[in-house]
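For reference, the chain that follows is the form predicted on its own, supplied as structure tokens.
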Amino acid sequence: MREAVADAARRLAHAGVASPQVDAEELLAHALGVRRSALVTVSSVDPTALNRFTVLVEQRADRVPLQHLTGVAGFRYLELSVGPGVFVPRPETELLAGWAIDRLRPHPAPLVADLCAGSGAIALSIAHELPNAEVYAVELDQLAVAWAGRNADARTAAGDRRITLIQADAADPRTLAGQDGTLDAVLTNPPYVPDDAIVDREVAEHDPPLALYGGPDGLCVVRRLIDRAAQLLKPGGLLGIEHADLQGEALLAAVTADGRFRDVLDHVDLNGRPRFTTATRR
């Protein structure tokens, strides 16, 4: 088994995965049908999953997102089903949804929307963690609506308190429009990718562009979702906005330029890169 591993990570890293060695640990455990963490139990690997295995890393070689090979993403306390058009939820957003969870803990019975909520990430995470919580979950894909859906039903027979999930452009006034001025908190991962940008290959040949690129400078999406949040918060609601590292200073801008948001602040990631931005509606 250890043999197995090594040559699987020299083969990725050789290829640029960035993380060669837990990536072939994880597609070992895939090929098992064990957890990652049980491998040190195994002594060797049968020929079948040996052939599993060798096969997964030939794709993961191929740069097709571990994620999409073994079908799952962690996120906070869950694991979400992802695959081919649905973003792959990363650990920078785990920031925004624990920053949001902290502060709307004491609150008895929250509303809060996720909107280009994608696999469901953080909606799913809010109602798991926050079992009083009302969420709505908006997304315009229909290949991510489906994904999220079969998160959200997994969910429930977890027994989570169901979301609601909308397929629809979370910027439209149309959108929520019952739910305007009555919000605890609005939150998003909006694409923010700028067109021109250059990504890795797992982004640009598998990640939905309708998550990924938003416009020339990569906030155009971001101006409208900033003004839909505005009308949806009460009072006192939480706004809170992921964004690229090189996009805090642009987007705290634009936040404060609106108008009705006050204690306007950008957040760093594990990094220490600027990763996300949340204001308070006056």
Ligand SMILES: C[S@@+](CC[C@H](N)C(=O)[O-])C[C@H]1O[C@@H](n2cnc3c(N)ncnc32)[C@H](O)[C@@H]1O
Second form
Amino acid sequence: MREAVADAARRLAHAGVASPQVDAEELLAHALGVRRSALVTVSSVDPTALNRFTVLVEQRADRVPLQHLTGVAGFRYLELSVGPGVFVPRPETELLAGWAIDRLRPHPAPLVADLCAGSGAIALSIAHELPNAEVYAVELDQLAVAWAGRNADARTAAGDRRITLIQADAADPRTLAGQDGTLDAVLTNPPYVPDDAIVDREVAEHDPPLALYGGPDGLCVVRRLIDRAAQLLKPGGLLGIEHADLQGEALLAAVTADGRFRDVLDHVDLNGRPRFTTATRR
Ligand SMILES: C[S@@+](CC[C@H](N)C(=O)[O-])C[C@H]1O[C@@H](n2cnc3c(N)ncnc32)[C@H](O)[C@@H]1O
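To test you: the structure above is the form predicted on its own. What is the structure of the form predicted in complex with the named molecule?
Let's see the whole complex now, leading with the same chain.
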């Protein structure tokens, strides 16, 4: 088994995969139907599982995202179903969700919107970690809405009305119009990649373009969302926006220039790179 993993890791490294050893172990665990942490207890691999593993390694070497092959993406305390048609949630975004959860924890019943919800990662984490929160998850793309719906259904009891999934343009003032001036937090990980940016094959070939690209400077959707968030938030309400590492200053400037926010701050990720901007509605 160790040899199979080592061979696979070499194959993946040669194909340019960023984390070949971890991916090889994850794929073997998936082929065996166990968790990666349980691999140490496996003494042999039957030929059928080994064949499955070989096929998965070749797909990963062809730069199919690991999460599309295993069908799941971990996000904070959740395991979300993902696949073709939905953006794979990233570890960086856990920080934005965590920032909001920490600040909203003392609130008795926060009303929150996740604009551009994708698989539902932020919205579902808020609902999971803040049992009294009510969350609106807004997503434009039909396929992504279907994934978010599956994830919400898997996590909420029938009749649980704490998560409302809406298929709409999150920046359109008609979306959530009834909530204007009422929300305690608006969070968004919007499309922010500049149109001409070069991205990894996993991203270019498997994340939906609508999830990635945000115009020439990447901030076209973000600017519309800042305006909409200012309308949705109540005074004292929190705004959190993820951005690319080179957009920290531009985001600070855009939120400040709006004039309806105070305490505009930028935050770095675990690698010390600018990653999300936060502010409070005046
Ligand atoms: C970068 S992905 C983030 C998904 C999810 N929030 C996450 O962190 O994993 C951006 C998402 O925004 C959606 N989107 C793009 N433009 C939108 C708009 N105007 N209104 C609502 N959703 C939009 C895309 O379809 C995509 O699912």
